[in-house]
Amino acid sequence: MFIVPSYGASVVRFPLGFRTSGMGPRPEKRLELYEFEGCPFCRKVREALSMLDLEVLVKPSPKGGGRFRKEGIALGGKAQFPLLVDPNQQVTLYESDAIVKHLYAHYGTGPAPLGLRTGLLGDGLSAVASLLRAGSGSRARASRAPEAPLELWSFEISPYARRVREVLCELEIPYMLHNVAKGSANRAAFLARAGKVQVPYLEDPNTGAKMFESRDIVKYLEATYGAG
């Protein structure tokens, strides 16, 4: 059962990316970030994301990747990621422990917590929650290009959620990442519009599909951007 690592990468990196805190003022601005879900640095990113309670369009990057890797290459200049893409700041950063710096330097209230501050400590921790999903999220498979982003409801240390950004990189699909993780001050606005507070949560605008359930997310997926 693919949600059994799945929680034991949870359990490794608990509780980086479960609550919001120290968020400051919000950018004006649509955040880009390019990286993949396999990444053990892309993951502490996506971590400071979460806490911050940040949303962020993200353009899956996996390895073999030709829709969103090429550009992110051609945009940095080098083939490295995470990338984030502020147009806020008007920067484009690589370097994992850099991107958290800026978003806490720019969208906190003060330095990143200390379990992204550990170095090479947090770095091995990260990879050995890597490990366990083996090698998931990190290739990419043949699939068909949605005309727009895909919009996802998610919090970074959801074992559920994670099985779902997955297969979105895995597939390149790109898709408005919406951080809602407990404390988050868009759990109100999630409520309203699907009225409950479950992630992963999917809504697919080129289809008008929405649901919850990481099965029945993945099936989809599959279904409707796989290439068999």
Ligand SMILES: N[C@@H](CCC(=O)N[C@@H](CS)C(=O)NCC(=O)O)C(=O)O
The other form holds:
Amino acid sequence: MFIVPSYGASVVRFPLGFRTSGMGPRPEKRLELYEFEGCPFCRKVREALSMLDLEVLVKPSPKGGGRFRKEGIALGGKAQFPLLVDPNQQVTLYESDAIVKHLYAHYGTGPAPLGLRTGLLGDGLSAVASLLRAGSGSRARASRAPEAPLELWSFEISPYARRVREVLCELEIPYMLHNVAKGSANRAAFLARAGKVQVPYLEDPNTGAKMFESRDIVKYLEATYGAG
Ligand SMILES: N[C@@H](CCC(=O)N[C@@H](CS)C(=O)NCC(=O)O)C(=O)O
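Given the form predicted on its own above, produce the structure of the same protein in the form predicted in complex with the named molecule.
Below, the chain from earlier opens the complete complex, with every other chain and molecule after it.
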């Protein structure tokens, strides 16, 4: 499960993606993100989304992927990730720093936290976090596509949720990412829905499966959508 290095990745990035702060107006239409879990630049965007308490439809675009990578390239014009689609502001954006700035400008109350504005230092630390994961969540594996996106309750810094996001990414499974970092306004609804506040929590509308526990979720994803 590589949970120990996953803790390391969380320590390197702490406290980014741990607690909500500086939330502003909420987007009316759903944000979409083409990204891959092992990409250090994509991590910065996911951290901002967690801290701003924003939900996003993740379209995993790992290297060698055939499902969303091409769609992202057709949309934005080049093979570069992260790529954010914000229909509220009618923009399709490359560059993690520009995306973070955009999110804080429209859905925050002020500038992004310092940890997301440290340029090369921040990028370097995010790269160290990715190195600790040894390429997990970077390369596509053979898989079966679900009809409808799955739903994941998560927050960026959770080492257990990370493991699930890595597998979702490698299997190119689209999912609605419900961020429920500490302080999230979505926690009450999450508690009412799932019976407890613990991440990761997965619901699969294609099969009716609902489950906690990263180990069980990974097993379920591999058995249902993996190709052996
Ligand atoms: N300056 C860009 C760098 C983005 C970048 O280099 N992303 C890499 C993945 S970490 C990429 O898209 N590589 C091309 C590929 O994966 O095919 C940013 O901050 O968003």
